[in-house]
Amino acid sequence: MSACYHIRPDRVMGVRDLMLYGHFIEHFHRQIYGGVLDPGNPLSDEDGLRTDVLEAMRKIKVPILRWPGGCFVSSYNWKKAVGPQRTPVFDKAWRVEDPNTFGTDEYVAMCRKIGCEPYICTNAGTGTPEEMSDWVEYCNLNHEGEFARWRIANGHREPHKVKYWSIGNENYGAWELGAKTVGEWGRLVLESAKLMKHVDPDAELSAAALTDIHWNVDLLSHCGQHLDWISIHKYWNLMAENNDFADYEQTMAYTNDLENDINKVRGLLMAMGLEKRIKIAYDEWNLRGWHHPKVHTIQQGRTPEDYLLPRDKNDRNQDYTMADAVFSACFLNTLNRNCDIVGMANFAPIVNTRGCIFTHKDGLVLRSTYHIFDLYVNYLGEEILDGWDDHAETMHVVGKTGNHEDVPVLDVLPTRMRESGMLCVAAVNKHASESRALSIALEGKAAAGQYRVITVNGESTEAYNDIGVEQVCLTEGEWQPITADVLSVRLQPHSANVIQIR
């Protein structure tokens, strides 16, 4: 089967920014400790930073990192990681000790070698406006106060300049520890916003949010003035009691769900007149929630082979398939179209877990979803142009809860490069076994010159990644003459693509 996609190169429709291809690391697992911090590895700079994870997230150009959490950082005192003496703590929200070894200045630093923004989220669970405040003046005040003076004498004379910062972590949620009611959380986000905001008036400051209409009311006509962003978090395929992982044709079914959260949010925030000063930071987003039995329930775990063990479970690389990268090739595509509104995403995590990238002792395994990255970042243009289909052909899927879906085989994403001129089609084929051939038609002009596939595909759609094994990869074809006024391409079954016209 073939389907027509028009474009109108003269028109477009908004411009991405790259923070839309920001990344995540908490303390949970293997992120930090035996993730990007491995001192003593013979692949790890003089900082104990992992040089291997540090050159892949280069190279997929991450633009921000949020740390440290996630539901770590509502028990965190970010006072006790710096400075020559750390004072290790026993993690409430993940049951761990963490040793602090990895705190403020070590996450900046790194940010730094990666050459990403910085984007703090601060403790609203146990944590009180005031101590938010004071991790500001630490970060970004010159020399004024105490915490300024702090960061000196522990080596940094120059200001940390973070600009992004979020005050809290799913507050509204009874698993975050030190859980907020509507009306407490209105309150306690303007409060520190204010108390952020004399620190340094040039702070972004995002609030921990979710499509609740009550929740997001309430926080909005208290603190509208004072944000610059909302942030909302989302997993599909929520896991933390049983590791049960969507098939391919029930990840598919999410497909149909990605835009419905941003339209919730989006109508809100013109309701209430916002959508000019305030954009969605979708701050924490993957197909696959994390897997961390009985830690958010009532009845605790009560033995590491409860609670502790089943996280390894996270880490088996043959779980992160075709399913996962095709499902991410999407929820870009949905973040692009949504440019206007959505200004931030962070994929969550980017080492070890759900991640992109694996760390072991001797390399790194580079996921089914770490090439969807690189196509995104690195083949796709930043303008989005109009398109359309003149035929959306639909197949028939059934979800993971026994749901019917007709899900559109293709997604369709025309954008340009804003320098070469270049445009570049992001299309995505989510048929599981049949090709589809994609014809490109140029409104006003006609086809001329050349173009190419660059693929991100694996031989079915169970492929993956490991020590040692490598299924999925990304590919660039060669430039090829247009001969027709419409260029017809054939899409790979389960495949991401962008075809670049030249």
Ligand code: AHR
Given for the second form:
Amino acid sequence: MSACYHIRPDRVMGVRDLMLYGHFIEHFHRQIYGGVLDPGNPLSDEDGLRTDVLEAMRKIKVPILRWPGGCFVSSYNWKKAVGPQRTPVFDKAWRVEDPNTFGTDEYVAMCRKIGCEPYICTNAGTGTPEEMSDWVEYCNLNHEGEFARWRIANGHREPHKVKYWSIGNENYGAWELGAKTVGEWGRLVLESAKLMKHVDPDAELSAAALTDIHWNVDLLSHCGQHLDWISIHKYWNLMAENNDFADYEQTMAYTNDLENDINKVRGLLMAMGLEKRIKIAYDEWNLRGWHHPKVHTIQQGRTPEDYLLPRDKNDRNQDYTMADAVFSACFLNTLNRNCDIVGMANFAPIVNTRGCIFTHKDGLVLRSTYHIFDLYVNYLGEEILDGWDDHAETMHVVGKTGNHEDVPVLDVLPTRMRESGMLCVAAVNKHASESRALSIALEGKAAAGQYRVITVNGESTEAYNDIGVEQVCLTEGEWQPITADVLSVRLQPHSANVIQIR
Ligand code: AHR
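Given the form predicted on its own above, produce the structure of the same protein in the form predicted in complex with alpha-L-arabinofuranose (AHR).
Below, the chain from earlier opens the complete complex, with every other chain and molecule after it.
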């Protein structure tokens, strides 16, 4: 029996912010240096930025780009990376030298070229509330005070107008430099927020949080009236120490755990009466955790072979398959469904490491996840509609830890484009080998219209893209007439689709 999906175009569940399709870039491995910043490469512009990377980012309408970390930021001194004299520093998080040739001014200029909002994460590890608010002065004050004057002296007469700021990154974690206790965190964020808002009351502030109720209750009890966002992160296939990839079946098991953290934080915000004021910034997410052995442990490696060279394993393009694409499509569906409480999300990262864009000296590889962002940003609507499946089929899979899961075969999200009114239904078929017929009951909608299917897929669950290899792509189907009140579409195995109905 095929599933029949009912859409209620009259029930708008929410309007998603484009910032759900945001991204993150960190001073780690080849994300910045040797990634988007590649001076001397013929593909780079006058600022040393890869024009092909910037163009790829514009094509998926990157709305916001979080920077400079991540763990990197928790011992970062922004003042050493502005002005004519840059101070190379030893990055204590990732244990490499950072030349500091890419700093605040270069980052903001890059965001303006991409056409995205900057989103700066501050150092709440070794940093202080004063250093955080000095950074806001440097970026956002017109000319008052030494830091705004410093920006002007550095050649930037106009303020950078950085609207989004995060206080800290994962300061709850023992791995984080300058980690904080529950009792310390709320107070530090409160004082940092006061100083930053005194500099720029229009700044929107987030703070590092997690689904731990004690951490968040203390944070929100101190700062609920000063924050606009609460920041949570999630990587499902954790591979920091061991680079052991979850296969397709194991990855599908993770799709049962896409909403749990959102629900926990939603519940807490509602319990504290903050759900209208504070939204969730899911500002680091990826199926795959980054591989960087030994840096988060005191028994750190002593040689590059121990802790530095293994980072190149993140660059294995054959590892990013339709598992990554299908999982990411399901997570983006989850974010859209919860767009009343999730206002921002940032794929971690966008360039190299586990990112959707891989760079090499002669060009790019658009990994499978890039095409998912292309599909969701360019073919799906803003209005999230109500709908239900009257025969939700499940399939049995076994997760990475031997956990047995029954997961829905299809993941369907009905949306509508506000300007045109066109129905756009995201439909993911998670089955590894079988297609599925999806019937869409067009209740109340004229059956005389047309439809087309836009699909991201490859020949198998293991399909991937690499230099000279293109096995995963986005294809636009032709417009076809709708000839009945129920539209039936066949969804290929392991595919992410958008069905457009006009
Ligand atoms: O593995 C990379 C790290 O993941 C980021 O720097 C940090 O924010 C998260 O723990």
